[in-house]
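Given next, in C-alpha cells, is a single chain: the form predicted alone.
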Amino acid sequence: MNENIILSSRVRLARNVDGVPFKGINSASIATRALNALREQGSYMMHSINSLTGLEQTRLVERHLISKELIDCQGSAIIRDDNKVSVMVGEEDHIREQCILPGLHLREAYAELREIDRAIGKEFKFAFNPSFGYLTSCLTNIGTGMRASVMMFLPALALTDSIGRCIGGITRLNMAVRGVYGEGSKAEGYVYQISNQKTLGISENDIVASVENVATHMVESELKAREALMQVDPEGLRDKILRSYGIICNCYTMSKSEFMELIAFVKLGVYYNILSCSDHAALEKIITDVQPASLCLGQGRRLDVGERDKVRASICAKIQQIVCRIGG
C-alpha cells in the first residue's frame, strides 16, 4: 500500500573539489571529467544547458531531473539513460549527484549512489575537513552532503486538516516538507516532499534511516486520515471522485492546477477500490506528460496556455483507457 502514499525516493550528494573557488567555475571541464569518471558506471549523456532550449530545460525540471537553479546558473546535467541517476555540474555546488527510485526506497537508491560518488571521487579530490565533513557552499549541506527525501501523496492529511499538525511535528524531527519542486514550490496534487534538514554531525545511514521513519510515520497517519475521510460522508466523498473521474475523462480543455487536483481524486478512487486502475506506472506517466513543457515537446512546438489545455485534456481522455468504474 506504500506505493500509493510513497511516489518515490531520492537521495542527493553535494560535493566540492577541492582547491577550486566554489564561484566562477568552467562547469563544462569539471562536467566532461565527471562523464569520463562514469563510463564504467553506465550510459550517460551530458547535456550543456544553455544548449538546450528553454521547453527541453523545463522538461527535466518537470522529471526532477535537474533544479531552477541549475538553468539560472548554465550548468551541466550527466544523465543515466534510465533517467534515474543524474549528476548537475555548476550549480550552488560544482557536483551535486542524485539517485531517484520509485517507492520508498531509500536505502537502495543511497546504495547506488555511493558507487557513482566513489567512481566520480576517484576523478576528484574532493574539499573535505576532518572536523566538519564536505564542504559546501550552503552551511546547511555541511557534512555529509546528503539530502534524502521522499515524494509523498497526502490527500486525506490536507483535506482533513490534519497536514499542518504533521507538518509540525515532523520539522520539530529536522525534517523539511516542501512541495513537488523542492524549496518555495507548491503541493500541487496534494504531493509533498519530505527530507533532512540535518547534515552535520549525523551518518548517511543515520540520514536515510531517520527519513525512511518519518516517512512510515506519514505513511500511517495518512492512512488514518482516508479512514476518517470515509466515514465522515462515504456518499460525498464517493460522488467527488466519481465526478472527477468523469471530468478528466471528457473534457475538451483542462488546465493544469484543474488536472492535479481531480487526478488526486481519481487516485483515491483506486484506493478505496471505486476506480480500478489496470497499469499504476501508464497512469503516472500520464500525470508527467501533460506537464506544460512535457506537454509542448510531445506535440513538437510550443504551445499558448490555451493550446496546452485541449491537448492535455485529449491526453487525458487516455485515463479511461487504463482506469475504470468498478461495477460499470
Second form
There are 2 protein chains.
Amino acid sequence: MNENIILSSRVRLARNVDGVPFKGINSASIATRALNALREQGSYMMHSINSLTGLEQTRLVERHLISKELIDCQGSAIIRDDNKVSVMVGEEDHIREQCILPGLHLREAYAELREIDRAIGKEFKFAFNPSFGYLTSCLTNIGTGMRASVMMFLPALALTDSIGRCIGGITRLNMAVRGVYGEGSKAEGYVYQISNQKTLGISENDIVASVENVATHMVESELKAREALMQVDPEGLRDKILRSYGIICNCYTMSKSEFMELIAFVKLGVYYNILSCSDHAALEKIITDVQPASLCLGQGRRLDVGERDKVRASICAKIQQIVCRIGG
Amino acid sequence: MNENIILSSRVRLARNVDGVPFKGINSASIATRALNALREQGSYMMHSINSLTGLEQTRLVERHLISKELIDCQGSAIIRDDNKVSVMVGEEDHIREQCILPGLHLREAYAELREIDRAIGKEFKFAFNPSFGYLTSCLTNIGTGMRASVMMFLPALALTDSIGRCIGGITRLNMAVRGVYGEGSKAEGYVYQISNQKTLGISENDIVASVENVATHMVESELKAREALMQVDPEGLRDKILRSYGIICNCYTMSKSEFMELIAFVKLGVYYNILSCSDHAALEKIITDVQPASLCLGQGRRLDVGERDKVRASICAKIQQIVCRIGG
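Starting from the form predicted alone above, please write out the structure of the form predicted in complex with a further copy of the same chain.
All chains and molecules follow, beginning with the one already shown.
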C-alpha cells in the first residue's frame, strides 16, 4: 500500500577531493577515475554532459539520474545500467553519489550507497575534517554530506487542503518539502519530495531513520485524508476519477500538466478499487515516457509542444490496456 | 447521410368536430369514437391523460407522441403500437392527428396521415368552411390545419455561429425554427425543429414540399459548416470529440444537459469517421432512454435528479458497445 504513496527513496552523498578547489575542476578526469573505481561494483556508463544532446540531458533529469545543475556545470555522470545508482561529477560538489529505489527503501538505498562510496573512497582522498566530517561546497551539506529523501504522492492531503499544515509540521522537524524536481520546483501531480535539512551533528543512520519516520507519518496522514476525501463526496470523487480515466484513455491531445493532474486521479482510483491496475511498473513507465524529453527521444526527434501533446495522448491510450474499471 | 442531420419528419393535422364548441369538450367520448374509427387502420391504444402517472405523461412528451399542452388540458391520446402515429383529443383543437417517421420522409408521413384523417373523418363531420378550409381553435392553423416539421441536428451551424443567420433566412420564408420540444423550448443538443407557419391559401402538398426544400437546403448548409468546422481546428475538434466519447462512456454521474452536449460531439465524431457506430437505432434509443421520465420508468420508480444522473451515466456506458474509435 505504501508503494501507492511513497513512490521512491533516494540517498545521496556529497564528496569532494582533498586539496582540489571546489570550483573549476576537470570533471572528465575525476569521472574517469571514479568510473574505474566502480569497475567491480556493476555495469556503469560514463556520460560527459556536453557529449549529450539537450534532449538526452533533460531525459536524465526527468528520470532523476542527474540534477539540472549538472547540466549548467557541464559536468559528467556515471550511471549504473539499472538506473538505480548514479554518480554526478562536477556539480556543486566534486562527486555526488546517489542511489534511488522504488517504494520506501531508504535503508537499502543507503546500504547500497555505502559500497559505492567505499569504492570511490579508495580512489580519492575525500576532503574530511575530524570535527565537522565531510567538507562540502555548500555549508548545508557539511558533515555527513547526506541527503535522504522520499518522493511522496499526496493527492488527498492536497485536495483536502491539509498539505500546508503538514508541510509546516515537517519543516519544524528540520525537514524540507519540495516539488518533484527538487528545490524550487512545484508539486506537479501532487508529488512532493521530503528530505532532511540537517547533515551535521547527526549520523547517517539517524538521518535515514528520521526521514523514514516522517515518511511513515505522512503515509498515515495521507491515508486518513483519503478516507476523509471519500467521505465528503463519494460520488463526486468517483465521477472525477472515472472521467479522468475516460479522458486520459481517449483524448487526442494532452498537455503535461493536465496529464499529471488526471493520472493522479487514475492512481487514486486504483487505490479506492474503483479502477484496477494489472501492472503498476508499466503505469509508472508511462508516466516517465510522457515527460517531454523522454517522449521526444521515444520518437527519435525533437517535437514542438503541439506534437508532444498528441504523442502524449497516443501513449496515454495504452493505459486502458493495464488499467480498467472495476464493476463496469 | 441525411439521417445524421434530419432526425425525423412529422406531419400533423388539426381537426375539430362541427357544431361542438372548441373549448370544454368531453375528450374521452370523442377519443373513444376516434379509436373506433381507427380499428381497421392498425393497432391503437387509447390513454386518458388523467389515468396516466406524471412520469408516463412526460415520457409521451419526451417521445414526441403528445404535447405538453395535452397534459394541461387533461385530454386523451390514441397511439399506434409502433409509436409512429398518434391522435391527441382535447388539446387546443378537438383532434390532432400526427405521423412521425425517422429521417426525411415528410411525403410518406403525409400519405400515411391522409389515411388516418380519412378514417376519422368518416366518424366525425369536421368543422370546415368552403372558403377557408378546416376551422381551428387558433387562427394560425386555419385552412389545411397542417403543420409539417423536421427535427434537425445542426451542431456545426451552431458551433460556427452561423445558425442565427440561417434562422433569419428561414423565418423570411415563413418557416418557424424552434427547440426540440416545440414552441418556446431551447435547442438542447443542437437539435432544431423547422416547420411551416402558413396553413391557409396553400395546399398540403405545397406545405410538405416547402418544408422539404428548406430542410434540404439546411442539410447542405450544415454539411458545409461541418467542413468549415473541421478546417478551422481539426485537432481541437478531434480532441473534443474523443474526450466527449471518453467522458460519456466512463463517467459516474451526468446531467441531461451535459449528456445532450457530449452526445452531439459523439454523433459528429461518427459523421467525421473519427468514431464508428455499429447500430444507429440503438444509439438513438439510448438518447431517448436517458431523458428524465423514460429513465425513471426504465427503473420502475420516480428518481431524484442525483439518482437520475447516476442511472443516466450507467446507461451511457453502453455506448462503448455500439460506438468505437476508428484507428485507435
